[in-house]
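Just the one chain here, laid out as structure tokens, in the form predicted alone.
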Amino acid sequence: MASGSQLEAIKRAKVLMVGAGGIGCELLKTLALSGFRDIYIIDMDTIEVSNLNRQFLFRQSHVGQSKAKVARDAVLKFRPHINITPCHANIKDPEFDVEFFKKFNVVLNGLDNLDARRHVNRLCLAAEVPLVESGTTGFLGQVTVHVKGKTECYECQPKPTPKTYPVCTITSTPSKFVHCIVWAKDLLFAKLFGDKNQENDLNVRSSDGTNSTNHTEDVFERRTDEDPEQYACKIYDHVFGYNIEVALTNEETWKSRNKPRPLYVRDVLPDNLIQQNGSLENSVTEESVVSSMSSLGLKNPQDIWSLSENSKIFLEALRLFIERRQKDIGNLTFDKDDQLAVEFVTAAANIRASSFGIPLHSLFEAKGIAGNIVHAVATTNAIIAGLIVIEAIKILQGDFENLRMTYCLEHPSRKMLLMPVQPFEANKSCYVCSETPLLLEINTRTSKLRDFVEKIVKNKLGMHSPLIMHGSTLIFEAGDGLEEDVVANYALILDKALAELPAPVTSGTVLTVEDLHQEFSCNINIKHREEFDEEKEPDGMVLAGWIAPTQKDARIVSNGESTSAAHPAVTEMVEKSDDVEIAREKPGTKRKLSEMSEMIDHVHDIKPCSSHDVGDQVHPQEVEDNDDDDDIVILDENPETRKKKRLQ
């Protein structure tokens, strides 16, 4: 039962809730039942069928509607007298600026990606509004608290950079199934069904430097006299047969690698099987979803198909796209909820995997990799939502001494399933809240301004409307409200090398980069560097400026853009204890540093996750977390004590 002071703080509070997905549904319910009366919800997503098993405020009839608005209506049915304002929008929209954030007493995040989390963190810092962060993945979860001037900010500890793969690995020398998924999803699927004007090179180069495009320049264009079966066979032979043969001519590539095997339809499927490959009558399921599995009588998505079955699925899926979804071709992007797209990508990835001697995977497994899916646990979301509200109430009461970052464990550790940790002080090397300059190593003679803007300013620093200054000279600006001629002038210099700009950027230059919307700026010291390791530094530039974790303290990537460190470590740590007990602390007491150190001693020796982890699911050039659900990402900070000062 809440005390009188708690109830009063709750009644007066204005709460901003960002995200109405897995955590968000639980959080809104818990806020309403805890007595909160003024809640503002922002979520840009609509409800999908795959949300219904755990986002309990939604029903089948709500599919396609705004999550924020449906969540509000559902909660008002049992708490009709509270004020809930829903907003179907992107938290990064200009209207949600610092002045907007200042209206609230606390911000509660239930987001699904690093970029949006960083954006909210910076606005909370600028508005001086406390932030409660959260995330879950399976049985694991955490709640962290960030109060300006009292704790570290969300970005005080460096988040693991998403794993990247050079394009040449994806197109020519795959060694993991995830490489095959990326190739099938982001190259082949996009080439066949996506924007025809988008740059996309599925071809490889032979040893004499000639490109395979010379052989079949228009191979992906379907001739008017070509029926769907003929076209599908032609594509199959080109990407799995001819392209592999061309790759094999480069003998240097295969000196230390196993050679792939070219695959042609005639070798995998007899002529009579090609002609009997599917039935349009069976290609539509009861839910009116076009499916090559249904057409071929394959039912279990957890079965691993043979090479022959994958080949049939590939040909049948391509035929069905042409005959049943012709109007979509040219505008499609991969969607994990598109059954035919998942079937096509699974089959294409498995055929390529077979060619390169990589183990095949089921459609269920391939869908998880392609869609960045980590299966959610509704109970974890409920636990985390409750912890968020507990910390929010402490903030509203001004009880900063008893704030806790809490980690939900899969197995008990020292008889605890919930591990509370005191927040850490701000990192003096944090470029966000401590304004520490960054260092960028880059080839200023070959790297273009566009590379700097896209790879560093937008992707790594998370700025959306950047302004770049060289001393008093404005080099570049982006965002709404710019005049057309200004935008055109900036477009002209984007492809200039940094050293060739009107205000040349060379070694020793200090650039100031600012985002007026976020009210955030930082300085970047430029250091010229001639060469970069293509495998280890595929961006062709290296950004530094924080105290990077040592090998011993290295954080572990888990889910796509997960900023988690050690939930695999925590799992190992807790395997030695079988007794279950929720961790409790006496009011006003703090866990001793030695006790916490003992509890996490096992964290430091854990190896990064395997290639089957969602962290390995990538685009050819950059990994992204593409899932739409907050409950499948992020374990943020690790309950570690190394070299960090606890709040006194």
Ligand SMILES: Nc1ncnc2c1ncn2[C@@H]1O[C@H](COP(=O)(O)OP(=O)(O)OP(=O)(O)O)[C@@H](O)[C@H]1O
Contents of the next structure:
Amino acid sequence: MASGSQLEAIKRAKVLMVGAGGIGCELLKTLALSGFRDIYIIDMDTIEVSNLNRQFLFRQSHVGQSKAKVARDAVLKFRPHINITPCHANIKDPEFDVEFFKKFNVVLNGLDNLDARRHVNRLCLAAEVPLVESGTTGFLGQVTVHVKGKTECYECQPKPTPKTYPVCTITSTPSKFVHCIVWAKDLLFAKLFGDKNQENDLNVRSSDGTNSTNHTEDVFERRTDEDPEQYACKIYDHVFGYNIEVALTNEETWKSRNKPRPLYVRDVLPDNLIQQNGSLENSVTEESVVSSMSSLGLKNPQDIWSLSENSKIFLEALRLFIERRQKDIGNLTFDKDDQLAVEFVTAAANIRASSFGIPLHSLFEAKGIAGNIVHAVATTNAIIAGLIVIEAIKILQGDFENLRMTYCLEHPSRKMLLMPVQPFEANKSCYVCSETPLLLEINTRTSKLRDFVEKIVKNKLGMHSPLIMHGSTLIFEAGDGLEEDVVANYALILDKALAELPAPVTSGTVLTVEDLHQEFSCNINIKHREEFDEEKEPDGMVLAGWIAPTQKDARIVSNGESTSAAHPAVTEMVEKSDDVEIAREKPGTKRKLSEMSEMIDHVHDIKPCSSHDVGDQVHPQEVEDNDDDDDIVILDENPETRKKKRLQ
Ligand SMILES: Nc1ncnc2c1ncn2[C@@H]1O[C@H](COP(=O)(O)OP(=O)(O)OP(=O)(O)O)[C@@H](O)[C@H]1O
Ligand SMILES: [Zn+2]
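Can you swap the form predicted alone for the form predicted together with the named molecule?
Let us now look at the entire complex, which starts with that chain.
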């Protein structure tokens, strides 16, 4: 029961809620029932059937409608007199600028991606509005609070980077099903249905053994006289048969590994395959979702298909893409909600797995791996939403002393499901909330402005509409509303090496990079470096100067006993600590735990590797083998052993 002063603060508060999904639905309900009266809610999505099991404000009849609007209507049914303003929009739209943010007393995030979270963080800092940030991954979750000048900001700690796999493991030597999924999704699917101009590491060889670059025919191009079935068989034979035969010629590779088996349509399927394959075409109606499973009469997504069933699905899905989804071809990126794409990727991954002697998986499992899905747990969302409201109330009352970051653990430690931790102070070298410049080591003679913009400014710094200045000279800008000739001029400049720009960027140059939409600016000191290690520094540049505070001075101390952990994950804390609060070495300050919120946003990535580095200590293959492909570290159920176990 809220006290009088709490109720006053609640009644007066203007709250901005971003995201009306799993956490958002719970949050809106809890805010309304706690007495909040003025809530602005932004969500860019419409309701999908898959949301209904946990986003309880939505019903089947709402599918296709704006989440923000339906959530508002649902809550007004039991709290008719409060003011909820729904907005079906992207929080990154320019209208949600710093002035907009300033209208609110607190911002509450129920988002599901790093990009939007960083954007909100920057605007909250600029507008000086406190932010309560949240995330859940299955049974795990956390609520963190970010108040400018009092706590760290959301970006003070580097976020976990996406899981990457060495290119050679993916293209040549898969040893786990996830490698086959990454191959099927990021290479084969992208090659067949994605942007033709993008770089792709899939071996594109023509059937006579020469590399396609030296040969007139590209197997992936469909000839005009080739019908979809023939084309599908050609692709099958090429990627599962011919390419494997070519790989087998490299005997070195197979000395210490099991050899893969080349697979050809003629061996895997009966001769009359093509007729069989297309014979159920009539079962696919115009209105229904295009699906090779239903076309072939396979119903249960939890069944593990045989090699021949996977082969049929592969050929049928490819045929259906050509015949029914022609307009999408060339623009597709894998989407876990695209049934035909999931079927194709499952089948392709399973056929490859079969070739390499890796156990096959069901469509349900494959979809989970391909879409990085950790199944959402409604109760975790409800707990997290409750905690968001508790922290929001403290903020509204100005009770900053008692703010807590709270972690929801899957396996309660010392009978505690929730672990509250005092917020950590701001990282003095955070490039977002402090003015600390970054340092970029780059080959200024060979790296193009485009590389700098894409790899550093957009990917690493998360800017969308950047403006790059060299002193008072504007080098580059991107974003909507630029004149055509300006855009054309920048397009030319992008292909120039940094040192050859009209205002040359060389060692010692300080660049200022700004994103006006994010009200965010930072300086980057440029240091020329001639060479980079292709394997360890695949970007060909290294951004430094953004040091997590944990690296230097923070260590976990539990009951007076320090450990050497540099950047503790929540589970390590559970493992080693008897206390809820964890003191830094410096007495009187407390440290918070590393973030888990991005775990769910992880994507599988591929990084380059050379082919002869097996056995090397730092070889990615070895790292990956030990690492077991995991994103989330959890504790073993048995508290005695307290071993770390990993959750895929
Ligand atoms: N940039 C953004 N602007 C506005 N809303 C956003 C933005 N990014 C994400 N969201 C919203 O945040 C919500 C996150 O909710 P949740 O994590 O439950 O995801 P979901 O898409 O509803 O479910 P799932 O991904 O599990 O199918 C979504 O409703 C999504 O539309
Ligand atoms: Zn910061």
